[in-house]
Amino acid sequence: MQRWNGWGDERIEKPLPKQAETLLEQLVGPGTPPVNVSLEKMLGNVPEANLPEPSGNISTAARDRFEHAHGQSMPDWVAMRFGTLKRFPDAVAYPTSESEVEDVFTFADKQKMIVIPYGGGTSVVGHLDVPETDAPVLSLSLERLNGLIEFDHHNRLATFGAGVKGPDLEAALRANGYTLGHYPQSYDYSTLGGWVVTRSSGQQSLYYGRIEEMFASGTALTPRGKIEFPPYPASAAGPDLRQILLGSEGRMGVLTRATVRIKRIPEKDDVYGVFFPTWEAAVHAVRELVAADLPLSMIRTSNPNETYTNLFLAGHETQIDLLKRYLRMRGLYDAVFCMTLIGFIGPSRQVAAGKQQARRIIRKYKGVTVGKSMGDAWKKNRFLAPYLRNTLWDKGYAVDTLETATTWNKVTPTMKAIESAIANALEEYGETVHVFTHLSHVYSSGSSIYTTYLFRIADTPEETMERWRKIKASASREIVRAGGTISHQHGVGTDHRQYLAAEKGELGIDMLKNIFSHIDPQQRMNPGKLIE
């Protein structure tokens, strides 16, 4: 059973070690546990539906409408925990086929309804916000369009309903000896359709690619009719219309099915831990590793703040002392340490040769390999990290993330500018923000920059939101100033909308507006997301 006011399965807890709680008190001050509103009270805030009683697979139940009124962004969390969520869809549709989606569109058109497509509800940038409007709002859930439709071994393609979640998709493919290999942090709950329309990136994208490389074709239902995207391996027949659907965030319609390019399950898929003595050494090593064209699935490099924070949050204080002793034995006396996880993937002989070449590069930059146990632990727990958000909130701390991507020459100055902006954002309140960063998706020309920050929850939802807005705005301005993308993998939604023009330009924004207006003349598909 999913938590109604937090992340994940309510049966899963991720406790905070006592030494980690002490560290947080030293870093940002003691937290004051907030009083969370009850589910009963929250459901009492759901008003009567603004439409006649629907029939079929459309619900106006208060619980359904509440669950489809939010995602997992910081504004969503504040609203859920303090009980200040004010806007709800008037109904939730649960179609089980494309023809039923068409029926929902007919119903919505007749009632002049706003339609918000809903996948797994994991958006962290406001994709699911219900707009302020007098028109009735319909949440269109894809959760029942979740099966394997066709497995094409000959062409290495698989077609699924767009509502299929990560674990179910992988189970269906692995039963046939294949994998998609797309593992975003939200893997357990996010959906294939959501990955496509937000241009998602998985943790092992260095080998498997981003979702735009995996997405071969699909079917989208729009207010103007159906669009079919053929699964050509390549085409020079004008602009690729798939690229307009990718990242469209529900503004064009609803993706009902998607065909993806799949790969054989690799013979080897191992992750190793490495520690570098400085951030500069780590970045140089990572850049060289990527340029060497090795059989790598991922490289994830934490800066010193994240290295120590993660080890403490995991309760590894003893291991930290042992690690320091071991690294001193290896000659790293004054190191600040940057933890790096390196994934090797592919046929055994290629992996063995790749590891040998990687060791030479690692040694060149005084890196120390600590074996596969650290990588095994990461693989085992990699989708559990968001559960700490529940634990920390209940202790009085809010946690959020933001990300960008830029070229290698800008990576370090951009990271430092973002961290500085966040760390100083709440000075006027006398509050401290703890901030740390890692590089999680690397490319030959640059890298993503993924930053996490933690601050104290205020006494009121208004002040908590004001603190978050200060942090978010300060960091976003630095990203734009540094020339980074406003989003590498989370999408735009409402949180990043005001910064999109800096990346697309005025003409680019006008092009998007014209496309969306053409496909949705009444502007009823997820209005307010991506662009005004």
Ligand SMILES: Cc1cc2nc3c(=O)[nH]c(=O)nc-3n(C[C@H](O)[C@H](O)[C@H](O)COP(=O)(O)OP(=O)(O)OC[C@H]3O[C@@H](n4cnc5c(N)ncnc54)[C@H](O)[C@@H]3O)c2cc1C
Given for the second form:
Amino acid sequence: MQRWNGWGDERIEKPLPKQAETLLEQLVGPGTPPVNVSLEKMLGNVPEANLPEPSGNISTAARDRFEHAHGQSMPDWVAMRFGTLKRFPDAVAYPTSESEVEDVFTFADKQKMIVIPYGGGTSVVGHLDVPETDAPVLSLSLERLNGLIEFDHHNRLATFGAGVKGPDLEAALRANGYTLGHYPQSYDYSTLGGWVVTRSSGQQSLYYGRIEEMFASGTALTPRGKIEFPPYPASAAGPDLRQILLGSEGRMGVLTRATVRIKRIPEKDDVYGVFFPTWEAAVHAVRELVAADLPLSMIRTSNPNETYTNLFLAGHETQIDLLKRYLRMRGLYDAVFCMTLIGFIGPSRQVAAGKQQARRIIRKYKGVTVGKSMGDAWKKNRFLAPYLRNTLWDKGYAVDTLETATTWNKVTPTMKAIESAIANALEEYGETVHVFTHLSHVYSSGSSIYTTYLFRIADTPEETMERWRKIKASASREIVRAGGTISHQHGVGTDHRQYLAAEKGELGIDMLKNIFSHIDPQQRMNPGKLIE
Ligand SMILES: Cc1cc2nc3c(=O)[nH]c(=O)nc-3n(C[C@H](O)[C@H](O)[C@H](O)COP(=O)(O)OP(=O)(O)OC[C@H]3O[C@@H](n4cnc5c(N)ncnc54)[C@H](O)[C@@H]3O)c2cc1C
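Now show me the form predicted together with the named molecule; what you just gave was the form predicted on its own.
Full assembly next; the chain just shown is listed first.
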């Protein structure tokens, strides 16, 4: 059963080791466990639906409406935990076929409803916020459009209902010896349709690519009719319309089915741990590793703060001492340690040759390889880290992340600017923010920068939100100032909307507005997300 007011399966707990709690107290001060509102109280806040009694697959039950009223952003968490969620869809539709989606559109049109497509509800940037409006709001859940529709081994394509979640999609492909290889950390709950329209990126994107490289074709139902995107392997026939759907965040209509490019399950898919003695060494090594065109699936390198924080949060502080001793034996006396995970993938012989070449680059930068066990542990726990957010909240700490991408020459200054903006954002309240960063999606021209920050929850939802807004705004302004994109993988939603013009330009924003108002003249599809 999914947690109603937090992340993931309610049977899974990730306790915080005692030493980690002590460390947090030292870093940001003792947390005060907040009082969580009960589900009963929360459902009591759901008002009467602004809709005549609907029929068929449309529900007006309070629980359905609450569950579809939020995602997983910090404002969503504050509203869920303090019980301040204000706006709920009036109904939730659960179509089971494309023709039922068409019926839902007809119904919504008749009732003049706003329609918000809902995939897995894992958005972290306010994609699912119910707008302030007098019009009734319908959440259109893709939950029941979730099957394998066609497996095309010959063309290496597979078509799924857009509501399929990560584990179901992979299970269907793996049963046939194939994989998509798209593993966002939200994999257990996010959906193929959600990935496409938010331009998602999975943990092994270095080999498998981002979702935009995997998404071959699909069907979208829009307020103006159906759009079919054909699965050409490539095309020079003018602008690629798929690129407008990718990242459209529900503004263009509903993606009902998607065809993806699939790959054979690789012979080798291993992850190794390496420690670099300085951040600069780690970044140089990573850049050279990517440029060497090795059979890599991923590189994830943590800065010293993240290295220590992660080892502590995982209860591995004794390992830090062992590691220090081991690294000293290898001649690294003043090391600060940047934990780096390097994934090798592909045929065994290619991987063996790639590893040899990688070893030379790692040695050049005084990196110390600690073997596959660290990589195996990461693989085992790769989707569990978000469970810590539940535990930390209950101890009085809020955790959030933000991310950008930029070219190599700007990676370190941008990371430092973001971290410093976040660390100082709550000075006026006398509060400290703990902040740490890793690079996880690397390209020959640059890298994503993924920053996590932790701060104390205040006594009231208003003050907690005020703290979060200060941090988020300071960091976002730094990202824009440094010339990074406002999002590498989470999308725009409502939280990043005001920063979008900085990278698209006024003309670009105008183009997007015109596209959306052409396809959705009544402005009924997820209004207010991505652009005003
Ligand atoms: C713990 C955690 C870890 C995460 N890790 C990653 C990560 O590693 N990489 C990454 O890229 N993202 C990550 N995310 C962000 C999030 O999972 C992605 O943005 C994901 O793609 C959202 O998919 P979803 O199915 O949950 O969509 P939802 O959250 O339900 O919706 C997101 C947006 O897409 C629209 N939408 C959804 N389905 C459709 C459809 N079929 N047709 C039209 N519009 C649709 C919605 O209207 C909304 O605007 C993470 C989130 C969490 C909470």
